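As structure tokens, one chain now follows by itself in the form predicted on its own.
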Amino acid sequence: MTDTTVLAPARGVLDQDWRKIVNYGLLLALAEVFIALANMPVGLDDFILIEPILSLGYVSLLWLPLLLGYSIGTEKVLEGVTSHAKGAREVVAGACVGLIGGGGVSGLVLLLDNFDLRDPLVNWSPQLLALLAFDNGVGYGVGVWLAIGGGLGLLGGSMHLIAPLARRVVSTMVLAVVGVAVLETILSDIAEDLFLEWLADWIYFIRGGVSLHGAATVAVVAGAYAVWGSKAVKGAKASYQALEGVERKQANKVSIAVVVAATILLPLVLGKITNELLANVGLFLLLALGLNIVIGLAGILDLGYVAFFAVGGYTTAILTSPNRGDSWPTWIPQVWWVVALMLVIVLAGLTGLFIGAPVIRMRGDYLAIVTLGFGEIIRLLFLSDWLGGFTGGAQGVTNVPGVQVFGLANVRGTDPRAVFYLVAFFCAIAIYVSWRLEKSRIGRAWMAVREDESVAEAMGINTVNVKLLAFVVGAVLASFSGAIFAAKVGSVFPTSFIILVSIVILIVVIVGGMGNIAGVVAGSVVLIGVLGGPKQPGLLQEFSEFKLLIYGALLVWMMLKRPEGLIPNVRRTRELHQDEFLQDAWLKGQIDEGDETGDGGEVAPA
């Protein structure tokens, strides 16, 4: 099928969608001012990106208006739509979005000095004026501020009239240099390891943040690779996706296995941080693995998913420290931790059914309620008087021991790389069983319940017996992961079982991409591997007090511009973009004028 897109001669300088460019530089300066009395840039403002010109405190103020005054010359294109050739009217568009942008922060620079509202805006403060405006006076900042919008947005809106090699090389190059920058302690910490100190110490200042020469390397490596490699790596994308049958399955053995060496290889050569940071990403990632088959597959959306976190962890930890509460059963031995992992499956299972059974005919709104206040009985439970005697209420569990591996390693927190090793194992199970059952039997019943439950019931379905098992198995995923979590910690409390964990397990999945394997896996890495859990830190050590707040606006953005995820599910994408896909097909005049559901019509040939 061949592109019948129409492109016609760039519109006019003043043939501006006026209302647009003032709801796009309103929004600019809102979320300006919003960052500002967020103490984004104060709090950020010692972080030092490039030394001595940049910190990243002014970075959180300078990015918005490159993006819209990119943004608001970008229009959606629709095939067989007339579109128009990008020219001065886009540049005049992104400028004006950033001059009201910076209008707004300006505005902010003189309330912050005439007035004194910092009792009910607690970061309405002398050091965020100072910042505002340079440590040069009010007059001067809100000069500068006018011009940065101004400039930001004319160079945003000036990126539509660059050849789209030359805009992706610009835009690598400055993303490379902040990405190095930012993760400067844990590319620092891979680089001692691999003993290249004299490559990390030309890329880095001595206090902090990347050299001028270090970012000039950064960048022409990143320019180099946008040129050369992103076309082969995308060749070589290209190439694996059209491979089918036999060669399909040979070429996915092979990926398995280089993932497979990688994982075992990679730990050995990285240090304790990293290490660290990896397995926090795989306890997250089996939570997430677990949740993906309630919500991705089955279409349950379980907010009290932190319950089961808590009964492995709880579990373990009883059955195995010799600290148990005072009305714990004396003749009940002191296990190893493998044999309390069977018993953490059983109790898992039960939990699963015991929190299902009474929620397993409600929808909607009606069951997230429910399974939320089921998450909360369970934490409370276990901080309660009348189970303290056995979960040690609020004092917890401690003195947990580590994991006994065959009698020949006891793998605790201190070792991180061991823990790594041992949370990839259940990760690959957890993989694994998910994989299977996505494709088994089982599998397209959960789907066909997401889609319509009523239709699937008609359609012979047990849709009470297929949501149940949805439960158990979620649950016994996520009590890998609490069984895990406190040999690693060594002590499990009330308090790491918060509701926030089962928020940010979901926030994972719909990032990531819901009902689909690789997303999962995607999600976990870029949330919790970058901004860490709601109790441990990621890459971005820095962000750990705004982590919610980038969490809530990165749910926010994807809900509203990829609800598919980052590596969508494709039945998913099709639930999710019904519309637009019948809107497409009735372009191309695959689908009858009067057929709205896009079975009926007859598909042209290509």
Partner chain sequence: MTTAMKAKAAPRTGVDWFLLLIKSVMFFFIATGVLLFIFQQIDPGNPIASRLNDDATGLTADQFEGLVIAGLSQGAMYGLIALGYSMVYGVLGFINFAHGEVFMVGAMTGMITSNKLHEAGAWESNFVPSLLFIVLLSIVVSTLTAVVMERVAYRPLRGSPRLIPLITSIGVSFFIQNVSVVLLGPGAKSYPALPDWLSKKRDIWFISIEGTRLLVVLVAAVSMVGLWYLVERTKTGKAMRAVAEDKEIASLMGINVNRIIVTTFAVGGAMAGVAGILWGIMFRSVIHTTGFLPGIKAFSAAVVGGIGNLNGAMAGGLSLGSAEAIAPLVILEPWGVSGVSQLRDAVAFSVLILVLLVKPTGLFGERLSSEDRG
Second form
Amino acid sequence: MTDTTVLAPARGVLDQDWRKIVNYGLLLALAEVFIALANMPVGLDDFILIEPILSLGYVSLLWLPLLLGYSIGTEKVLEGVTSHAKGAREVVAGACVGLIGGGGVSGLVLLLDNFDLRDPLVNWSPQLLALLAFDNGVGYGVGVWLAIGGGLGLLGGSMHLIAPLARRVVSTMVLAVVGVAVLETILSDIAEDLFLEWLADWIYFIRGGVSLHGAATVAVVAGAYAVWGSKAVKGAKASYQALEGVERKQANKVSIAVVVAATILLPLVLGKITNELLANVGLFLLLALGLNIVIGLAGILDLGYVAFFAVGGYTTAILTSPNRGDSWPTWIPQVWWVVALMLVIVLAGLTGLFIGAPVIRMRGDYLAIVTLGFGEIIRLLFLSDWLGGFTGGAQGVTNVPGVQVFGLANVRGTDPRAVFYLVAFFCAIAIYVSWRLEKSRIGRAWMAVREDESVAEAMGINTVNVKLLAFVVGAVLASFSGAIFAAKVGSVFPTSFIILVSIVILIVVIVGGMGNIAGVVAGSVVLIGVLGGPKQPGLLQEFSEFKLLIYGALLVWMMLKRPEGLIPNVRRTRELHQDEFLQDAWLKGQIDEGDETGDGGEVAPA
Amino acid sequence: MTTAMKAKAAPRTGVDWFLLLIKSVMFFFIATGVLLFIFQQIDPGNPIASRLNDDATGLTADQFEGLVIAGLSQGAMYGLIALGYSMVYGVLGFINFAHGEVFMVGAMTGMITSNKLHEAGAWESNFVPSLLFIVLLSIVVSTLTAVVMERVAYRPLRGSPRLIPLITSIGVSFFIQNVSVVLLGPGAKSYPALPDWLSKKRDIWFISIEGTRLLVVLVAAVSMVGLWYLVERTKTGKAMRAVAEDKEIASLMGINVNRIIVTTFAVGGAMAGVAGILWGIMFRSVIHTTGFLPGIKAFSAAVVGGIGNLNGAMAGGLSLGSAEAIAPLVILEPWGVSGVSQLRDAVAFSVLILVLLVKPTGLFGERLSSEDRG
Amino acid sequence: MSGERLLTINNLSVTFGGLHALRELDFHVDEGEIVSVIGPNGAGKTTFFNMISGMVTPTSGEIIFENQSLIGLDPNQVTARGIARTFQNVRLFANMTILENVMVAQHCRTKQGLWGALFQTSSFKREEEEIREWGEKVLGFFGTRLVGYRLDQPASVLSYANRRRLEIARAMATKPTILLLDEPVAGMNPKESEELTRLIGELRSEWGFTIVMIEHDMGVVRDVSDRVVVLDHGETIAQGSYEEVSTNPDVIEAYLGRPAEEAS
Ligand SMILES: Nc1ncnc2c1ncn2[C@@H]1O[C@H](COP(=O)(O)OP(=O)(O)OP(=O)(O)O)[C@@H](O)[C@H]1O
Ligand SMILES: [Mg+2]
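Mind sharing the form predicted in complex with its partner chain? What's above is the form predicted on its own.
Let's see the whole complex now, leading with the same chain.
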């Protein structure tokens, strides 16, 4: 990429875009003050990363100056456009930004000391003041924060100066140490079962963050990986991509086998809490896979997706629990989960049709709001006194037995490992369904509808039927998740099916990457696994206070900066970055400009 | 009109038949409910009225009047919020899902300042100036919120597929709600008590209405007139309509499109700020989710009135507000549905769905540029 | 040379608001004909196509195709009956590959559903294979431009002329009886349009399509059409062979009367 770029000499230190610096600085200051007042430093102070020097609370304030100090120096480099060499100018800019940001925190320290705004701002507390002043008096705090801000900004800016390899080494090291520290519960859990307890003891400080020597070890290993390992990985990836035909298929088979084996084996070495976490991830993954068909493939923004989850959950609960509402006629039997599942499929499909039919001809944005309305209506009906005799109203349906696996086992919430296997089985089904459908006549029709509905219609696609089908397939997948959810939790309440669930699933799909199965998996693992679901705790339980805030910010940020998601679908990426893509293709000579010679005059693909 | 038009309108596919069925069932349900209600009114004891609902009593005139007034004043508030949705949709062609949050921010601002004034004693001693002050402050803060929102989240997305800004606005909405949670705490917060002369019921002509509700209706009416003047009589308004019609041509005519869009957000934000205060003095309680349901209902109101159509937004708000207040008792109760007040929100959503099924352009017609109608 | 009557349009009108886009139009096409529809800008030509393909509902009149009325059918049903179209302002599925563009167009000619895709039945695989083959065949009509490595590239990388070609291929892929081409050579250079003119002839002679074409390029119209229909203000003002039409005083007036518009 950069080889065609002309590199001009570095600009002078004072040749700055001061406005940009001030903007970045103020933004940083605002963000820092917000983070402080949002209680992150105090709330996360007990989460020790590196004993005894660093807690997550401080990190919440430290990462931003570093990041913004770095990013002020980055330029958008378009191919063929002059760009300047980096130099002291970038370092100074970073330091200035950091300094302004640090000034923001210092200002907050002064305000905290002199005013009491505890009334509206609940986190305006002496603890915050003490934390920000390092228990050392206001003047000390002000000075130190200015120094920290400037220093970190400077550090961020100077990242431009070091060689790319070194930059990679540093960032890998930092990420690795933070990652290992954050994942403490799960890693030490695994280590125990693999008889690696000694390793965990070396790295972790008696279950409270990484010890200093542990951090050093991790950093060294990560650094070594960045230097040698990543090359090997890249090489392997490249050689995989170079494979063709049968060999590629074989390689695919091997990698699928590895994933399956890991899914089966990993829960065996994990403890109860981690398995519970995985089961939750699986439940949401199942939902996200279903929503991915609706929004990712067919392009229908369904905000009432939770309705199908609810239908699955309630149907299962009512059919299997002895505690269902009193209004049911007695002849309705109490059945096994598997039998109930059959009815769940039928009912979910019908609900999909019922909700889908009225909305399917509406334009996309109206459809979104109306489906949201449907989701609410269904929840309100479940909650109401009117149907309370059937659904238990606010008390819900309790005493839902688990899943009887042919008399062999009873899968229920008390055994998260079994629940996980059950969920994983259904996720596998959902993945298979998505994969096969995408590469079929129906999948192509979905894509066409997503691209241009009226043209799709003119090309002979019955768009109403095709979209309804997407709706129904999505509904059935969601109802599976609901059915497992009911069995796992042992009860269903209207509060489990609030709009929030729809929105969290939407965020999972979008952050992961719309229209891409791997993306959706990654999204569920990262978001639900680490931060947690709407009500389900994630790995970082300390974050539960901030989880929704982070979700919201993440969604906005993703839409603005990376609408294609973490692991993008090639096609969707093109759609979302149409201009850049075309420009790129043009530069690479992939676009054919006219073709005088009858046979094309094409440029061979790069 | 002609045979050809009729041919198109007749149901052909399964979906069409199904929709016809839904519409018929809904119509039957509503019509029968109203009929039963009328029977109840005539004589609660008569066999037709008590057939589906034994405890049917009907409503007294006072109760009915109360419902209508409550519905209208609630509806006026929806209307004020709906203006913001409608204007943004008219100009930019997307649903600003986070507009409800602007309203919530307004209500929160009012809560904080009014409590501070209450502590200082000014709320009681100088109520009217205090009220004016919190309204002004709330307008400022809401306007700022809306403008910053546009600048940060929506402007970079202009020209992308229409669902993209909608999804972004969902994120913005989520974010603002949770900012409120982490900064102000998750619990509900209350406004200080209102002076007696404002909150007491008074008789005007032949109706009796609570002062606060009267205030809500008056303020909504004044805001409407102001907005009408702005859009129809000023240069900015003309520019706004031009931008709504066609952004490119408007910019060729020398209109600063960005400025007009910001103005649109600002005006919508100001209206939401006013609505926030009205909410505060009417219900005296706010929480971070205060903006969510009213926001969605206000959007429904905008759709019911015909999106892009400002008079429609207000009319839609009033209709939706009254429908949600009256329909549970007039339509659902005679059917023997118990606990009808729990179904208020469900009724509001049903109104939206019904209107979109029967008349997707809303009761008063859309005003959108052709590209956005698609 | 023309066979049976395929499409008959009687007394067709459409109004948008107060605008009469088409007024009491009569029209017919016989099997194997190539008919050109010409007329100044805004004459209602595209509206005419929109109406046949079901995208716009006429206010009055009838459209009869193979002895059945098309009025009230959805566009996809019209396509399924055997009328396919291209668009004046090329509307490809830009992010789908070139092959997928022509594969998806065979939707109404194929029928495999969920079951086949999920269980990979042999009939599903066979049908996929057929879809692919037919797709490559229609793409091959334009020489090597749209095949080979191009098959798996997104349609958005194509040059303008190639996009127009792909649009025609996509319409061909629906296996139509009648092809409606809306300004097929617009934006092409003389050499390209000359080639396309020849290909349009082949569409009839080798592929057996009946063709209705909107075109502003009189050279192309002259070279391929059996019959020319002239629209102005939504009304037919002349009909007949190219020579008859081109000397018709009404036509000359319609074009020359508004010289500013003729330019485009
Ligand atoms: N959906 C519509 N709504 C309102 N007016 C329309 C619509 N479609 C077309 N028109 C109007 O109908 C008239 C005929 O348009 P049409 O596109 O059919 O012209 P045309 O003959 O294809 O012109 P050109 O040669 O420029 O393609 C125009 O005045 C146009 O503005
Ligand atoms: Mg045209």
